[in-house]
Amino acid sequence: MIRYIIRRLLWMIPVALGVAVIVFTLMTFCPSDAAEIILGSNATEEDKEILRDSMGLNDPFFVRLGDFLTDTFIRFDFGKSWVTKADIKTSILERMPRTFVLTVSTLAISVLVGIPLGIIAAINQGKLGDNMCMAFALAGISIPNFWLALLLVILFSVKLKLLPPMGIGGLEYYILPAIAGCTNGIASLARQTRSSMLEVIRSDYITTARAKGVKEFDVITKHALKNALIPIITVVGTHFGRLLGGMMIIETIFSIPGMGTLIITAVNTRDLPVVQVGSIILAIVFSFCMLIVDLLYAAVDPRIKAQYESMGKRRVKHG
């Protein structure tokens, strides 16, 4: 198992490099002039050319790419923002925890609501409970997050004055953003849980457990749900990755200075170094998330763990 983890960690290196090359290439050919962004439109062409030379912008593409990869992955020097002149590493370390807290809060609500809804729908297949849960899931997929966010602000902040409408502070500042961002996750988890549970509860061992007099609650939670968790874990992991990189609209509406607002502001102002580094960081975090999902597979299903261990033993034997 340890060998598998090490191998997956090593695979993150080419993934991160590939993302870095793609992002750098796209940003390089974007219609923008770094010298004009930094000096302003009133600067003379001579001053702009001097700045381009000093920044190496006139160097060949592969030279600039090599310098970028070296600074980012070897020196861990992310550079400075063209617009704000702030250190990019400092900005990311300051903003990443806010996005992470918001993402985890949103995912927690999605899991705590979506999985029980899916279980209720599965054990009441074709009945009123199933129809109500699936109708709720359909509404969750259909409602735009930004529209729901604005309604929540109007209701709970403007009308009832119960929660802050925007900004950062205590946990109360994350309640409305998390609720606004969890609807799609609840719907996806409810639908996947229902589908997985329906496949499992028809199995022979579930019928045997019921015939032995096992309580229905134990049959559902200890037998059926445990064996239906693999696809559910997949949805949870991929949804976490999507949330981490897709909280831009929610952070913008609620004025949360996280990674989303950082990248959106950088895109709008053509602050390419911030866009490049932010995209790479999110890709690396998503890769770690997928590694955790694979490890959860092994924790839930002993057969997968045994497969990982046998693969490692075969490699040692052949080596």
The other form holds:
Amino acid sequence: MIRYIIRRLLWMIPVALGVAVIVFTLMTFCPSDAAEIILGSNATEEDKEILRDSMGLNDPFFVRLGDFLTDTFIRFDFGKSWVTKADIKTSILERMPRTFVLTVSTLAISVLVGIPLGIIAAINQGKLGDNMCMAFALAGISIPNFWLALLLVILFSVKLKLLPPMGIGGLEYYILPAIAGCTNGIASLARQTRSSMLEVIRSDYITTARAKGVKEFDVITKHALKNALIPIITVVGTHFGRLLGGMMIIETIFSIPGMGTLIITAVNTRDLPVVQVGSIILAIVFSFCMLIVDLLYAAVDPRIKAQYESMGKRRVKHG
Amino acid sequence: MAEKKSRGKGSGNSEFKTILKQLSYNKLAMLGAIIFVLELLLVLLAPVISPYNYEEMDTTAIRQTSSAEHLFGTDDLGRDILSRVLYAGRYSITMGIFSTLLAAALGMVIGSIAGYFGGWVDNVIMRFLDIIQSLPGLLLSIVLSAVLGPGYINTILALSVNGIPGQARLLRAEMLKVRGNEYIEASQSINCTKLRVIASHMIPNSISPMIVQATMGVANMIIMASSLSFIGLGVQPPAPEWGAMLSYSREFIRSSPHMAIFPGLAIALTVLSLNLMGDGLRDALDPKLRR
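What would you give as the form predicted in complex with its partner chain, now that the form predicted alone is on the page?
Below is the whole assembly, all chains and molecules, this chain first.
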């Protein structure tokens, strides 16, 4: 198992490098002039040319790419923002925790509400409870979270004046963003849980468990849910990626200074170094989470664990 | 060979009919289809049915709520919101459809190459897709549309890149299953070109998961397209777009919240109808659920 984890961690190095190369290459096509952004549009052409030279922007592409990769991955020097002149590493270290806390708590709410909803729907298949849960879930996947965020602001901040509409501070500032962010997750988890529970619940071993006189609650949680968990974990994983993206917009709406606002502002001001480093960091975080998802598979299903363990010894095709 | 081909075609047709029949039993899916078709008609006929031009300003009616003249009210420049929502739908819905189609087409090429050749070709393609997919969805589109610049076509391109890996993977997985079948061997043995084996034998037999994914994909792409416009990329004002309208309404959220209601409602209704259709299609294609 440890061999598998090490292999996966090592695989993240080419992934991070690959993402860096792709993002850097894309950015060279970006219609944006560093000298103009840094010096302002009034600067003379000579000043701009001197600055471009000193920044190495006139070097050939591969030299710049090499410099960028060594700076980022070997010296961990992320450079400075062209627009705000702030050190990118400091602003990321300052902003990452907020985004992380918001994303993880939103994901936690989605899991804690979505899975029980799906179970309730599956147990009451075809009845009122099922229909209500599924109607809610359908609404949840159809309503875009940035619109929901606006509606929540209108209701709770403008009309009822209960919660702050934007900014950061105490816990109350995170309530609306978390609600706006979690409905999609609740809905897709509830739908997946329902369908995979329905598949499992008809199995013979569930009937056996019931026949033995196992309490219904234990039948559902210990026998059925445990076997239905694999596709649910897949949805949690894919949803995490969506959440990282969706949070960027929710942060913008609620003016939360997190990674999302950092990257989106940088995109709008053509602040390329920030976009590059920000995307790479988010990609690495995302890859870590996908690794955790794969390890969760192994924790849930011993067959998958055995498969992972055998991978160290002989190559499994399409592993 | 001619006989085999015609039989193959015939069975494909009846399969298609069975699926349509299954779909017609599903009331929710039909409801979704009806809503979507109606909406498509409304949006395409926008120049005919919309009461005003989307750019027409009426300084005597600024930020009005719903009334008989302006069913959805007016915005801060006195523009009729109903007309704007209708015209905006042309951008939002077509962006969703075209970006999904483009993603499906490119995904089909990549996925079938990986699935047909297997081995190191497959490995290289899959690892490359791994790298692309490690950029969380929306972020990739944001970066791409920053590079390509705003605009209708560029947004479609930026969105479609996002959908390629998923579609390619689906097709590849299906093709790996199909690859071992006798009819593939048969077609190879009678000297069919690789292109022909892939295009007329393997793809038709492995395409159904892609169709379900594409239906749901349009819904997802519409949300992403409006997200991009919402943060100022994507379609630019004064052209109306649902996400851009929502973004614009944020300034007036205290004084005239009605500006934020209708564009969002339009997105939600479109996405809902597509999801209903997608659910129905998935059930119809699943032999276990057939009635």
